[in-house]
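Just one chain follows, in the form predicted alone, and it is written as structure tokens.
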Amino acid sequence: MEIKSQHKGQKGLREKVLDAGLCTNCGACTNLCPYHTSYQDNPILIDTCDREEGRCYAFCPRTYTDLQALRQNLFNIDEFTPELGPFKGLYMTRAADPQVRRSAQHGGTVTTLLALALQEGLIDAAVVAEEGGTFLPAGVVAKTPSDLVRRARSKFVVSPNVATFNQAAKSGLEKIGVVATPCQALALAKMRLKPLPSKDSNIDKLHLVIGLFCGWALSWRELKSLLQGKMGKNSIVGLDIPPSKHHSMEVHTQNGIIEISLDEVLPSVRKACQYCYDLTAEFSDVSVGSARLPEGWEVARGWNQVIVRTQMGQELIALARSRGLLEFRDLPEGNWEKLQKASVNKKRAAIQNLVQRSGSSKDLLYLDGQDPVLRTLMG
């Protein structure tokens, strides 16, 4: 039971999330009303709203969240796993189209699935992130496969894609897909429960969520400062984070790859990310991340690991396989266990940070301390 948030509108959001440094800039509070916007990697309150409760507070992934209620209402609870959330299967895939693979960060699975969903009429448009100037991404609405290919590469600063969904849902679009980080997938899941039924949130227009594995996101200003100090006159064409044993960020330039030690990168991680318990975007239809293969990173970077969570996700993957749009390979021995371990490690780290922040093992700030999964992890 939530006991702290007496104000469940803009005032509560300001006190419990924005001023507390817990905001992930997911965009859930933006484009719902005239009072909130997003600017340069931060939410901005344009004016004061005195409503006692509002969608900005109810949808925020960092206000009180009943994870068990979300699992029970949105997924088949019999298929739930404590480590990875709702689970129908784990696959290793990549786009069959070499052009899609070349344009993508890794295997091109997200682009392929979204393009298929567009072509089949499962969605009218997809909200994806577009790299803006100096690595500041923005959410955009893609309506064609070529729109998707142009935005295929990963962004390492959070794009407020839920804000773009909120805006797109006000238009004539009726079936929208969203590519979401774990915090964004959680916000969309909270919206789906319609916590304020008297308020039209257009959430029924959300037809597909493809989640992204995410360890953390970077603060835009700090990333920009880091890269400016390292790159000189080199023109940057992309970034990547290899597996943890490499302990580095790759900066792809027109003159080759420059590696920056994670010791220099990690101070730029968005502070709110240390309180995120979700590695694999558990509240999605399909979750996609980079692969781990015994052949090493140079081969693995061309593949994705994919967790299917819902019937919608299962049917989309099956259709992509039957059409020959995705290539599959056997999951290497031990991958399932490694992914479980990585996911649990993130959950435990988040719990530890939340307890340290609140000063009490009974207070997990935005999470329910009585949640059965969290209770198990807390021992």
Contents of the next structure:
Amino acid sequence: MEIKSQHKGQKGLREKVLDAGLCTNCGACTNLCPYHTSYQDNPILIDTCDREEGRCYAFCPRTYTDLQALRQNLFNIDEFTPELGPFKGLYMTRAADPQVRRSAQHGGTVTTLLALALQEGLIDAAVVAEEGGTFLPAGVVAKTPSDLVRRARSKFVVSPNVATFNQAAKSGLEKIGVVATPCQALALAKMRLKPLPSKDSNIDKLHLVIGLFCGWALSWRELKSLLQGKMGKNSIVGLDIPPSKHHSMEVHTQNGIIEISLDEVLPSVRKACQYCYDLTAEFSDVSVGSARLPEGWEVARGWNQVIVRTQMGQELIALARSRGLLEFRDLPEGNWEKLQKASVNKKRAAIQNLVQRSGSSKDLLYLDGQDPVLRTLMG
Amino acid sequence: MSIIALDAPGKELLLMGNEAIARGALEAGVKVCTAYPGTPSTDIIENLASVAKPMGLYVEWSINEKVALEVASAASFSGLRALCAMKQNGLNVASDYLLSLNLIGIEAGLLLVTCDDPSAHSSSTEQDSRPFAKLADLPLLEPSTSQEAKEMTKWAFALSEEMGIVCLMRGVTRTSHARGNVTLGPLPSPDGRKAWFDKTRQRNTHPVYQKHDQLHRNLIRLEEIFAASPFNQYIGPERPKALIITCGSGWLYSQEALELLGLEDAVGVLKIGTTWPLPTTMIIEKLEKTPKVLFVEEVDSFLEGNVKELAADFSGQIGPKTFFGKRSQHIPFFGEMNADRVIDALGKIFQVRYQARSPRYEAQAAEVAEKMLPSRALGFCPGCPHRASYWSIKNALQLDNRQGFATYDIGCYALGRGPAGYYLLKTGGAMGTGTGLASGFGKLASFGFDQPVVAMCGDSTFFHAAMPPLVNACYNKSNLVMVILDNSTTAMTGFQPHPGVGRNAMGEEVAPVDIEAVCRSFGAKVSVTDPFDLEGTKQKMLQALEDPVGAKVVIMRRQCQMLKGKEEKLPYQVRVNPEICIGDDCGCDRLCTRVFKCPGLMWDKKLAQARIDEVICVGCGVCADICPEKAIIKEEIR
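Alt. form predicted together with the partner chain, vs. the form predicted alone above:
Every chain and every other molecule in the complex is listed next, the one we just looked at coming first.
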């Protein structure tokens, strides 16, 4: 179902996404023009734009999205699975280099793959997120493997990496890889379909998308005040969310780990995340997330689970394996099913929330109720 | 040097009303002249300042009108004739002291001239200053022509001395700025009088009630004097069918209207030059001889109300009258007077039809104007630093994302309430009000108020009235950002110097008052930025907005382009590269001409691209910095 507004420019974006509370701050509308930007974790409209059609609206992952067209045009539709999207295989990996593992959030797979892509010239720059001491991440362009390592840890606040991609593509970089959350991967996929008859060919510079599994992101202002209240003068070195049975967020400080119950954390989740339909960043070349192992969280936190989705992704993983850069271990029994179940749960929750938001079971706002996959899920 | 000091008695000059007032003051032997600039009064003191040295005067731009009146009073107390000038808003400021000075009394002649601005051409208010005369029980004169302005001024000093009280004179835009023939009188020869304050006599308001009583007795004496004044005159038949009572600019409009309607033989005109207290006997005598009265005056129904009071007192003697004026809606309560308004009123009273021009005239004129004149929003000049300041403040407030807004005072920067300042200004009004309001908003956090507030203030306004509210904000721990737009002049009224400039009205070099140091001494956190550094200015604003504690002052300093342009050549040659400009395409949508809106930028409809208007571009180069495609090129001119 097409959305009602005829405005497919800033006005439409404001009404349908920003004011509707759907914006994820992915950065897709940013650095395309002077009017949209992102500041301190918030999408900002600097001035109004009068155009009735614009890239901001066309690229946004929360304006009407024809998922089927994306699957057909960008992926091998035969390898598509309703639960996990385009799917060539699920693996458990970690970086062979212990130094990479030490500075990484979990297994260091993302860092390893990006470094390899840079070394091999598959990409000449990688857009990754960096945060200062304030948990406010920003997209940065890394051009060497060493640029990557110090940005390796997970961020729990959205970094508008698509904005950084837009900037990098404008600046003359030709082959760019992007580390993307599901909403960002969706935006990049929409951009690849070139929805507007524009001379803009910057999206052709996108050569690799490494997606991140993502349940939700936190609002920066709220995270900041939550941590300020909890930590006092303890300096924080990182955050982590263990598997759901722990029901907590770990705050890594120089004096050890402090656990905060998820009940306290969840109110700080960005409201827009409840409408997200994608757990595993389906529109990427490979998607990477945390692992589960029978040995428990202490071992699992040193590994990643990786979904390979495209030819490009497959070749990169194979190269990493043959070079001995990634270590592999067998996927434990049941992991695939658990991941599928988690993914489907997120999709169902999103659909439910979208229906509640729109007030009509036929209106899924940015999603198409007639989409074959959605129809299966909605039963 | 101004022609007002020409020593040629009997010579006729074409003088503006304000020049005539200045000349009248010179003929009266004025010694000290003070003012805070304010249109339409400004040129009185500008003219006197330009002749100060040869004429042996002391002339100053005071920091505000109250101080101006105090400085002039000191001269009067010391035996020197003094003149103090201001616009209508200024009298509001000066009134605090005026309402003491009326009781205190004066020594040498002291004239307070207020120029009202009907229709608010250059004002934030449309206000009648005359009620202050009634409030303060002081004499008020209103000239109708340039000649009269000069004569009245001269006479006012004598009257002030005779009565021992300050005399008020009210002009309006059209009497101040219209030119008329003035026959010069002699200039007094220097008397070499030594200024001296008689300390055996205290000059204060006590005993208050006795002095108040004295003021009312003065009014009786003044009525007698005014009854004989040549500034009050009657033209018309002995027993007119109707009488126009008018003053100021209304006199000429009334005569013109009667002439055009052919009613000169039916309607008489009583022109009052001494509007408070009214010349009672003269007015009653005229009222007796007519059944109908029309009041023609600008702004409020001052004459109308006061004459009706008299008519009530003398109702037995004069009988019933029909009154026409503002209350009867024959004359509008707002806007400037003109002959058409008088014609309209007379037409209704006498059932006469008069058409000066076709009823379609206005529509036709508007049609032609629309075709020939480009529509222009009220905006800042090309190269104005305020535009750049507002740009950065707007961007910072948008990024800050907490629905922040700005408050303001009076000055060029008040245009920021429109597109020139990106509609940032939401409330304000009087001098210094922006900071006072912000001081208030900044204390509402405990009631859930979480919007940042930016007080916009000019440098001249800072000295005039914004220092006390800044002290208030510091003292009361209010959370606000005050932006001082320091363009190093009083730009709005024509570039008068102020204490921060380093020069005074007499042209003397003085140590400039350091605004930054003043604010720091109050306890504010101060930063200084060049508004043309867009990024730096935005960052300083963000820093100030994000600091939740206390008063933050950001001084945005760059000289007014109207002054800079006189002293310096263009810094940059600016052009648009048509290869790069994407016009209204996605990615720009005419940021420079649609949003930034410097009048030096033009939109070429045919090419669908921006262009530079080379005639008015002053080469500031700011547009090159805002262009998202870097299509506007600035090249340094050597």
